[in-house]
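A lone chain, given as structure tokens: the form predicted on its own.
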Amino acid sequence: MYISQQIAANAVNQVLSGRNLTLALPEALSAFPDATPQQRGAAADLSYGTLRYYGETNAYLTCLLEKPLTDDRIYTLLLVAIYQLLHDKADAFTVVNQAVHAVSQFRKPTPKQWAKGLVNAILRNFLRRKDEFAAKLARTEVATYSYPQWWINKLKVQYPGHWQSILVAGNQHPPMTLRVNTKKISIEEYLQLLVRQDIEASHIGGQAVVLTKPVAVEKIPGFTDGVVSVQDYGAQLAAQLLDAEAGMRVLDACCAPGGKTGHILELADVQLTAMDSDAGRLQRVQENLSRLQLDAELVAADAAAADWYDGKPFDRILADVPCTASGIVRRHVDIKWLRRETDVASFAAQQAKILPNLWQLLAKGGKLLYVTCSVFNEENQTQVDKFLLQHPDAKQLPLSVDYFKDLTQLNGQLIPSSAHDGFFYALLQKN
């Protein structure tokens, strides 16, 4: 277990300086080229997880320690064992004395034997006064809830009913969805399919199709060959709500990775260009595209510009636009402490480019489906309303409400639960 405590010190480290998990895991994981992929597992489930705690996690060290430690490893290394000390199976003395040989392992500059001593002496106090601290946190929103003080405030004046349920469903574990394409393969024999390979499923709406337990992406029936991808249920209304038809000129605009894109042709024969800002990522939508069977023309392009339209108007936008992501802090835990109160705005700064510029590229009668991942009135709604001032030929349409039967929904805004992500959606036409 020491081992995979060091890369995930080393991991949650490399985030609360500023870098993002999806790289700093990577990065941690390559110090441990021999680590087991038990240890690897081990290591990744314990960066998320302290991650995810981490204002519960980083509040009771504080109480701990009696003056600040200047060796950030030592830090991010109890954060990570008093982390499975409050959510963890592991047995608390294995946690402590796992952590005790982990620090003696670290390289030069920490004095071995004073970090032994002083991570053992603060692991054991705390499973000795854990109740009384308890008690004491239970007060501080920053530790009863594991976000940001600005984030709660925020969504204490913007969903005075629904703070508490988001903040939560935030910090949950995310369930494991399929979709379904329904041109190779009905929903009813699908799920026959899983049933004989003994995985447990259920159909929860369109072509979404949730795991019981998820299980390597691998060993999921159909998907090398195009049958099923993985994506969320409230992601999966986006092609939905989109309603493109057969022959219709549509732009997916900020596409990367590549899942609605691929949605999109799975429901309907259209002429898609799919576009991205970062030709990398545009490298992974053709990968999701290749594996589906389906084909888009590709499109490196900034979506606040125009410089690579070639003057035909398109039927159908897809408007995914950059945002603060602060709906799906789920599956990106490190979000919750890499953004900043002022990204709010500054996302909306350039949502408020993106929309006019694709605004101008949509044909009369044709429609947009602005989306975000965000939860944050200021890139959502707030910033439809400006929009519409500003575009008299613009109306917003309502949105299906059979596509949203049995989801929170308050205006086009998904409200983060056990099934699905915080998705916007707000669907607009030209007259």
Ligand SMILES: C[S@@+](CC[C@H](N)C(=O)[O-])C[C@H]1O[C@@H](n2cnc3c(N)ncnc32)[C@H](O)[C@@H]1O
Second form
Amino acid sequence: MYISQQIAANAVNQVLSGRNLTLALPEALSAFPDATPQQRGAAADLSYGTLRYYGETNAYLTCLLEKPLTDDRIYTLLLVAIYQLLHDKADAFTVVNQAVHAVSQFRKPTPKQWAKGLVNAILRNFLRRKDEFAAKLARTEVATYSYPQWWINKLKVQYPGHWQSILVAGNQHPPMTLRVNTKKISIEEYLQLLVRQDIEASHIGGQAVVLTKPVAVEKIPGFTDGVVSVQDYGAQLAAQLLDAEAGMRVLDACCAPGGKTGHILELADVQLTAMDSDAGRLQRVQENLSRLQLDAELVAADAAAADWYDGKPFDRILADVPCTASGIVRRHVDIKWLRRETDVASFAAQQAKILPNLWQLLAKGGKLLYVTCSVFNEENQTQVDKFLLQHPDAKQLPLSVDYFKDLTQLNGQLIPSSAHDGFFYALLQKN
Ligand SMILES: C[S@@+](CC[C@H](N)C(=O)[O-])C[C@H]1O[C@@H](n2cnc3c(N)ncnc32)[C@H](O)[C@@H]1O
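Here we have the form predicted on its own; I need the corresponding form predicted in complex with this ligand.
Whole complex next, starting from this chain.
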């Protein structure tokens, strides 16, 4: 266990210094090439768990420290161990002993005996006084919900009736949801295929099938042949709402890694242009399309500029704009700690450039679907309201997907729940 603790402590340390977990974890794993697949899996679970509950674990650690700890490796190792003691099934004394062993493996300059004694004393103190601290921490929202205070405050103002459920949903483990290409196989046939592989699953609506337990992608029947993709249920609404019909010219702006690109093409034979400013991420779109045996024109360009545009208007535009990603924190647990309050305004400013620029490329009568995976209003309806004020040729249409009843609840704001991530959808039509 101590190797997994060490890897997780390194990954968490990097995230707390500002790096994405998707970059930090592989790098932390690469420093332990001899780690077994089981140790690597455990390290990933510990990294995600520690960051999911960082507000809480950090609050406990602050109670336990008499003075600030200057060695951040020991600090994050303690966070990982406290996370295990609070949320993991592992035996408490094994967790403590392994953490003491892990700290003894650190290279200089930390004196080993001092570090081992400190880790041992802090964790044993935690076990003795956990209930006393818990009563104290129950009064602080950062420890209770494990989000930054500015985030909690913003949701309280913007969602007086839902803020707690949004915070709680963001700390859950996401389900593994598949999107079935119903042009290739019916939902019933695919469910039978899963039964034959002993994979428990159920159909939740549209093309979405949720697995009772996550499975490695290479073990999902039909994944490599493009029969199914992995995609959140809420994200699967985008292609439905876009309402593209065969033969239409469609622009998928900000398309990478291409989750929605594939779905648009699975639903209708359209002429699709998929663009993203990140050429590296466009490569992933190509890989996804190849797996799905689908085609699109890929363009590396800035959605806030029109220098790449050939002058032929699009009938449909999907604008899946860059955003804080505050609606998908259950999958990207690092976002809660990487984002700053000022980022909300920065993303809103980028979106305010992209949306009017894409609007110029839309045909008369055409529809643009504005999408974010954020729960913050500044990026969502407030952004759309400002756009509507400046664009009299635009009107916002009601949203409807027959099998998905939550959609109209908050005017296109999908509240994160156990079934889906948080998204915002606004469908705009040009007069
Ligand atoms: C929310 S992600 C898109 C997810 C994608 N639509 C999917 O379903 O898989 C936002 C994307 O916007 C891209 N992006 C950010 N700024 C951009 C810009 N100015 N122009 C075009 N793409 C941009 C990012 O590279 C990123 O891939």
